[in-house]
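One chain comes next, on its own, written out as structure tokens in the form predicted alone.
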Amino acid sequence: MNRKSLKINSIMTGTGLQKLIAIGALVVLYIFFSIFGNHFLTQDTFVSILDSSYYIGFLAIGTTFVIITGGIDLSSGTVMVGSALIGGVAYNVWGCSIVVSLLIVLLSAILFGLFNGILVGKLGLPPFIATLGTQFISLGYCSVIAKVQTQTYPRLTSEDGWFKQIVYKNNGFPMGMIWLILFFLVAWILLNKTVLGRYTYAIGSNEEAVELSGIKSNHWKILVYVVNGFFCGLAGIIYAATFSSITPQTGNGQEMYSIAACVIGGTSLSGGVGSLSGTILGVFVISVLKTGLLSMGLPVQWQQVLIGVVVLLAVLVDVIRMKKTRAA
């Protein structure tokens, strides 16, 4: 077996190990909160864990594509909420139907994704700077469109409330999980069975080699950010169905949960390594942690502290794995 094969095997073994760690963390957290949490082992709590995973899950799926290329997206949270805000304006102010309004949510997020892709792929801006700028642009621009007014979506009992039953919850059944599974499968096929997926991994592993082989990596980077924008739009639709009222100048910080889910699931911030199954594991680790801390009566701030600790540990594992890979 040659040196290159050893490195690949080392990476795959490390990724599998990090998935096992994520599964172990999920089990340990569930047992811990079952013992020390208040009414944690109930159906309502389980449904709450699922509910809190939908929009983070969609954000994290899109973020996985970006991080595998070696990039980052700091704007996904504000794009998600901002797109939902524009959709609310379409419904409440422009008089659009709920279907058209939801399509506007999706289209708005895709356009922001395209904008990020052009900044990174075409203009060559560092992803951190480009998406940080888009974070502020989406935060401000969407608020301007909404005239800094909170936008509301129809409630479940209203005439157009049927959309909540389709995308969020129907008589207590978690419809959001059905959509998350469906689009997870779509994303998995894109990442593992298409040219886009192959080039996504290749760019993150060695972009220079990709360019030397005659492939224009910048074009594929743009497409990756468009895919990410699409999943931000799906997250925006679920977000609107979950919370109904969308407040301007919010959403920043939500992207950190999606990045955390990717890292916890084994996606390397160095690029070239990652999987969607690991990302979904990371999403549920975060959801269980958030819900469990609330069941213990701890303030929300402790969620951020402990999730930060978990992310640091996951990154540390990734750094150690990459060092061993380079030394192989």
Second form
Amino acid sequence: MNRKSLKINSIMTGTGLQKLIAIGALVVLYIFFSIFGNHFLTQDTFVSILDSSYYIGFLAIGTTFVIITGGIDLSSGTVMVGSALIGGVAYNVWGCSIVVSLLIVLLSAILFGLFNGILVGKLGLPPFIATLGTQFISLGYCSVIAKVQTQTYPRLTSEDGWFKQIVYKNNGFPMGMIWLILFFLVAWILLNKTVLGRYTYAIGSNEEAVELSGIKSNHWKILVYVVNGFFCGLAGIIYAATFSSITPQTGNGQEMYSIAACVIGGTSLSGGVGSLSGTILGVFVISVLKTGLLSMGLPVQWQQVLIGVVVLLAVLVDVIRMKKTRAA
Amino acid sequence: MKQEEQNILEMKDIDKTFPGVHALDHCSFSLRKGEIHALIGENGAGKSTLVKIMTGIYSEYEGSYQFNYEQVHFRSVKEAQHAGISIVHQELNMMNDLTVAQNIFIGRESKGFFCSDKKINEETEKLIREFDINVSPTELLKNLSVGKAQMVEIARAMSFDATRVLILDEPTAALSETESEDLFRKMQDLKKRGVSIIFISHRLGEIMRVADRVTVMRDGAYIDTLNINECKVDDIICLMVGREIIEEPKQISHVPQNAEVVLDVRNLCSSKVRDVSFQLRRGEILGFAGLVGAGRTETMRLIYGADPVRSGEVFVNGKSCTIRHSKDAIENGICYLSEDRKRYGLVLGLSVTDNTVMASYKKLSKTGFVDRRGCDEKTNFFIKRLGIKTPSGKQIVKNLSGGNQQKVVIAKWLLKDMDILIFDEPTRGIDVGARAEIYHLMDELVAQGKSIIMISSDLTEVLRMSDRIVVMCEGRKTGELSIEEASQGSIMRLATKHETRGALK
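Compare with the form predicted alone: the form predicted in complex with the partner chain:
Whole complex next, starting from this chain.
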């Protein structure tokens, strides 16, 4: 077997296949909605596809790290919205400047990440349970601080409205895309070129072996959850800039889109396998699907049904591929 | 006095207790420079505990531990590694989703936060050449054979510059004979370089071949250390179990030539099995010998309905059977006892009783309700009959020793009243004493008219147990030997009868 066929083989058995399928799905969906959707090929639609990919994108980048360690994060959505709420309180009630308020969003999410990390890494709770707890705590606690009031960030026209330009320049340039690409690169370097990334994969692959190699895997897990918190914070900032008014209830369920994006992109829920490029593809599959179904005039509930179907198909591909690898 | 100076590692009066268990009872051990020192003892004798203290995994113990002529007390694996003690664990401890190089240099990829694969790939390339392992540094570990993965792990252990003591914990348990040979050669090389090796193994034949000295442990205590060239296998066994067990090859088969054929397999083919035919007679133990990967397990998986058959026929008691699922096999009285008991044979978290009746609820329930008393009675019957050492049927199977776990699997299938038992490596990971009991049990089963197929990579075991031996290589059957004509040599010749590509010899 020469090197080339080896390489093709490894693409077919690695995450490569799933990425190819995700690209295929993206193209097929795009064509489908162009034909059957109303006004799908308009700038407004494109803008709303981008809008929903920013915050899901940041969430999913963080979630990818966690899933590769063999964990899961059920709290990312509520941490994002909860932190955005606190930032809103800081701006509206505590009288902080907009910059400080946004830093508070980031800090709050990092603290929730640290909290998750301590629960999982230090106290040894299963990630599912730990982050489920944090899901309730983050949304509940932040709503309490916000006195269950909707928090409003400055409008484009008001004094601090410039901050909305982190998503769109006044001339309509999608600035959010630049941030997403930038932080995608940061995350990519973190995952592929640093010790943290190496241990992220190693822990997901065989945590005991990592321990026996003299590495304190728990410390690294805490760090992974902190990194995840950081990306939830970025998602919170972008979320605030995109939607301006933050209601506590909107936090529920966002984490599922983030997990779904990872899975569609080929990140294995059993850990050790996954890539950020796959995750970003997954994010776009989801946001195209969300926006496209709206353009067909279907009720929102159909989005949920279809995203569920796509997630199941993605996992099915993974399962079939695993079987094939084993049989070969 | 000179003797003392040679000891690179010296442990004296080591005492370690776990809640409720006195794991090591004033145990001593000494290792000379540049020797291969076998450490042997039944499961639970305290070998692992001793080794874990040596390598810093357990840091709380009493006693004196000298390494490299200094008093030491390692508090972590890293400390021990830096001092010069590396270990290759019994269960391969590698990260399957990482590359060979990433595995070897895990924990040492760089001094800072950033790391690149380039440098470690180069370093790994050197190691691979030095250790003569035919792999690429960028290959994912999950694509490697067990033997190669093991070599990679040894290369990792030796890649620490300081390493002066290498501990191999049952390194050959999952290796084929040829892979073991490679390993032994490597061990001799390392020895010549002045590395001391502690070699833990259940296989006495290997110990006699490669070791210089052997230390025997029993029940957490040090028993004795012998020079290999001054002792016999039986001496070691005596020390290990405190009683005598002799393993002699079976001389002749007592199965009559005309015994009825219970299983007739004709021209079985699949993606990994090529045209395999054989017959199994009533009351017979049919050994399946061959190297790891010869297709023996794969053949049995076809008969048991675990993998799809491409072509071929299976006759049970003269009747043609279509087996598509293990359910079909069980209905025809065929059962398979996997080499990986913990994964495929038992539900570790359930009790002895629950495991025993697992497959027989149909028999032991009425109108959907489980007949608890019936289950207990049956289980107690088998506990007594098979000599399962357990306080009661309520004991969780995880807490039993390997040998007793195997007996529970046997009990499960006997309760189901299976006629054809396929044992895949029946004594893997089982210590010598319990092994003799399993052998005895298998002999008893065939005496009662059951028939057994036994896959084994241990030639001594094949020769000790079988009436007839089928040898496989590369998915083909390369020969069949009666026990009278079989010898280690004749089996190995057939097991290595690789196809010469193209031309016939």
